[in-house]
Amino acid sequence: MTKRQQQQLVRAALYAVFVLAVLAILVIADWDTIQRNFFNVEIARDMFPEVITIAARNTLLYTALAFSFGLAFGLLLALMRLSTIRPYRWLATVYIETFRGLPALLTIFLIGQGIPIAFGTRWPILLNITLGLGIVAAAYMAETIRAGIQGVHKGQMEAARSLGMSYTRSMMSIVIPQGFRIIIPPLTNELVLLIKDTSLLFVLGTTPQTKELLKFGRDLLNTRFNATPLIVVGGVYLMITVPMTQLVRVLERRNARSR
């Protein structure tokens, strides 16, 4: 057999294995039980409109708050990481490496429960959420922003300084805007990850009006003893995240063409 024929044979065998696996699942699976426990139409119908008007709305709100905080703080950390002043650079490095290495759930526990217990204070739920998610997001965004700034050709800074601009003005007016153009796709990916990380917020003890998507689905799972709420919640997550991932691909192609 020629090399081409061998490749065709292997390809045909892989297709045959896939078809056999699908047929086996179709024959073996108890579809009535699956439909009753995972795709119960009545339970799914009862979840609306609250799954959209409360759970999905809160998820998007928490994501927007944490992303805004993380982006602003991440920019500050990135500038400190690039600073010529060593204490600033060291402080930013320690922060970034620490919160990139810690589990996000641990940080949320620390902000939402550890600090209030230690200082005898109680913060509003939105502040706990913003800090709990935003502190971790800032560490990842800082490295992304730093890479974007360093990705701008140094000739841009040199040209701005030759026109009489100060270092700060050159950075804010010339370098950072070009750097953000480079990092829009990875920042969008970070936004998608942040949406999914809102599922960790159940540890803060949300109320019926402050539930995010996963907490909403888990409560119904425990009361209905049926997995349909999790399937519905997963579908809502996909409705939010899939368009964003497609947007990332469009932005990446546009950046590639512009370069």
Contents of the next structure:
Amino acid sequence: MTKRQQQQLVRAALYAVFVLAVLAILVIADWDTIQRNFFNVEIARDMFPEVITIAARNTLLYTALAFSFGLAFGLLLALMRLSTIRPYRWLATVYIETFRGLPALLTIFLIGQGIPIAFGTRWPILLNITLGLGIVAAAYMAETIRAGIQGVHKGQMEAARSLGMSYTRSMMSIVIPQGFRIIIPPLTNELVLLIKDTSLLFVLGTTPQTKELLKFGRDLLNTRFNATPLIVVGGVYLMITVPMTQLVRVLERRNARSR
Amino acid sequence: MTTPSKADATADRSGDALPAIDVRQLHKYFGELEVLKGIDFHVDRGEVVCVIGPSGSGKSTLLRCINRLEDPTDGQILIEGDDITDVDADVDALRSRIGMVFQSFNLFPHLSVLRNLTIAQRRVHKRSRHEARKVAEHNLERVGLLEKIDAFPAHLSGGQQQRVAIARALSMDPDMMMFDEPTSALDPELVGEVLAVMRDLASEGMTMMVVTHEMSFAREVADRIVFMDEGVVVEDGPPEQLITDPQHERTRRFLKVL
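Having seen the form predicted alone, could you now give me the structure of the form predicted in complex with its partner chain?
Starting with the chain above, the whole complex follows.
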């Protein structure tokens, strides 16, 4: 047998195993039960409109809040890391390494527990949510933003300075706008990760009005003893995230072309 | 034009008007490497000085020290009498008096030609939008590119980009212009248009310091040529003398291989 024939034989065997496995599952599976427990149309219908008007809306709101906070604070951290002042660099590095190294759940939990203990309970829940997710997001975004700023040719800063613009002014008007253009694709990726991480916010405690998608689905799973809500919620997640990852792909292609 | 020898460049010149640029005993280290080894150098007002020399001779570093893009390690630099090496010097204000043109143009690619010319006018000189635009139009006209006012840098040829860069520097109404190898990154057929703009500037009486390899330009336009090698000024004199009758062996060798 030639090498080529051998390869074809192996591939045919793999296909056969795959087809057999699928057939076996199809035959063994209890289709009625699966449909009743995962694809129950009635339960799915009951979830509307709240799954959109409350759950999806909250997920998007929390994402937007955390992303805004993370972007602003991440920019500050990135500038600190690039600073000529050593303590700034040092502080930023410690922050970034800490919050990238901890599980996001731990940070959110710590904020949720810590803020009421330290500052009392009169704070709006949205503050805890913004901080809990935003603190972690800032650490990741800081590194992305730093790379973007460093990706701008250093002649740009020199040209701006030689026209008499201050360091801060040059950064804001010349370097950062160009840096952000470079990092739009990775930042969109961070946004997608953030959307999924809103599912960790349940540890802060929720009311019916503040549930995000996954908490909404899990609570229905428990009250209706049925997995359909998880399927529906999963579909909503994908409806939000897949267009965004597609957008990243388009942006990356455009970035590659313009260079 | 006076042609002082190297020795009296740093001497008391109280009889004359203050020189535009007066560099005294400038030293610059990059780490352990001494790039400038005690430079004495000056440019008088209205004078055009070309600096030539082999790569690595420190001529670009000298130019970049003069507007503090590099920090001098030791020595003094006076711009119209103001010491810019002073810790209390307002470097931003001083820089806006010194126009700078780079080898790689360094236009802002995310801004239109108009915004390239107006952004620093608005932010540094606090000019109104209308006033800044008028200044920009005037200077684009000077470099012959008024019709490109709404274009983006990526859509311009190298020669056009460099001319816009010159117009950008001029829009700050600088007292002097510095050129760091302004034609070295250009295709040969585009060099001429940039040199023509520089020639016009020189004839209008602009104070200019030009680091260049264009010997015919230096010969024609410069009032003085300064030859640098290995971090020192080797020779400083009027173009004819320096090119046809160089006094130093190193100058002769450099001019021969050119």
